[in-house]
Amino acid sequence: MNDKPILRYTSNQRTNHWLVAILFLMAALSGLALFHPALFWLSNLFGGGPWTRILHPFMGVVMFVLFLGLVIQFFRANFFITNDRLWLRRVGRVIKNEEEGVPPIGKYNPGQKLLFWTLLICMLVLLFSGLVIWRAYFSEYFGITSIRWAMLLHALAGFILVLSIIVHIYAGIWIKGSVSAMVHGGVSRAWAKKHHGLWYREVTRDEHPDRPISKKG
């Protein structure tokens, strides 16, 4: 059987992903600097307080635009299907790396799909609340009550987003091969068949999913 790696992410998708990751880190650090006086020292990374206040919203907008590019490419693969519900019932076996008997899933597992929609919601909240509190351009059009609510929602969405990214990084490291896929683009057929059976069948058109994958000597 052909043991050529399967393309999981194109070079454009990988570049987009890492640009979003870099901008997220910069926006998070600058946001933390503005969030509490005890963290204001982080503003030194961006040239001081004034520059941090100037750059933070622009970085956030660029991050959202790039993230939207990922959403457009991946949102169809993140719709929930029947097997996802069955997969969640046996998630304990997945955690133990005992995936035999676990229903096959598509390109993304239910945990990844939940993360995808959580990130999208948080990004939207951050964008619109950020526009409300963006003093240089938009805050003058809103009352003080609206601005206070926007600041609260912005902080809450940012907190959830940071936690979600931490989970994303941990899961990527925990499932061996996930980080490599986002670096190099390809995954082995054995990896795809084990972790994303339905996607494996779709991209390889394998009509015998239970057939072992042979390797060239």
The other form holds:
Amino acid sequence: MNDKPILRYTSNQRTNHWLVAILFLMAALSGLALFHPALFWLSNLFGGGPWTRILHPFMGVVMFVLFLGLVIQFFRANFFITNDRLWLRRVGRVIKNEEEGVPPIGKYNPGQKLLFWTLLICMLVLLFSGLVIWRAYFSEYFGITSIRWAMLLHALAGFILVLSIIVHIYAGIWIKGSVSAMVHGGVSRAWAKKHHGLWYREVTRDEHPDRPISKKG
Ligand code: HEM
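Take the protein just shown as the form predicted alone and give its structure as the form predicted in complex with ligand HEM.
Complete assembly follows, chain above in first position.
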């Protein structure tokens, strides 16, 4: 059997992903510094309070633009397919690492897909609410009620995003081989077959031209 690794992420995709991760960390830490006095000490990381306040929105915008790069490349792979519903119903088995009765899935599992759309919604809410509360440039165009709502939404979306990323990191570490895919680009054939059976069939189609590809499993 061919044992060459399968490419899961190109170098551009990996660079894009890790830049988003770095920007997320910076935006989250500076955001937390501005969120509560107990966390204000974090502003030392960015050159003090005024600099944190100046830099945080720019970090957010750069993070959003880079994140769009990921969305453009991955949004198709995050559409739900027929097998996903059954996979979700059998998620208990997936957690127990049982394979029987769990349908093969595409490049991403339904949990990853739900997370992807959650990230996108949070990012959009953060961007638009962030513009409304960006005093230096945009706040003057909005009334105080809009600004108050935007502040609430901004904090809420930031909170959900941070929780989602904690889940994302945990899941990445839990499925051994995922982080390595995002670092080196490749996965083993056994990994692809076990975790993403339909994707494995799709990417190895040329090696087995007779094998049909069914999204229904
Ligand atoms: C230190 C932080 C992070 C780690 C360790 C991490 C880890 C990973 C890993 C291992 C994968 C590959 C999963 C797979 O191929 O099955 C992945 C994919 C991905 N990551 Fe991250 N990540 C981090 C931060 C972020 C951040 C901050 C974002 C965006 C806000 C993000 C968005 C994505 C997206 C969109 C994918 C593609 C999966 C999909 O489209 O569903 N990641 N990440």
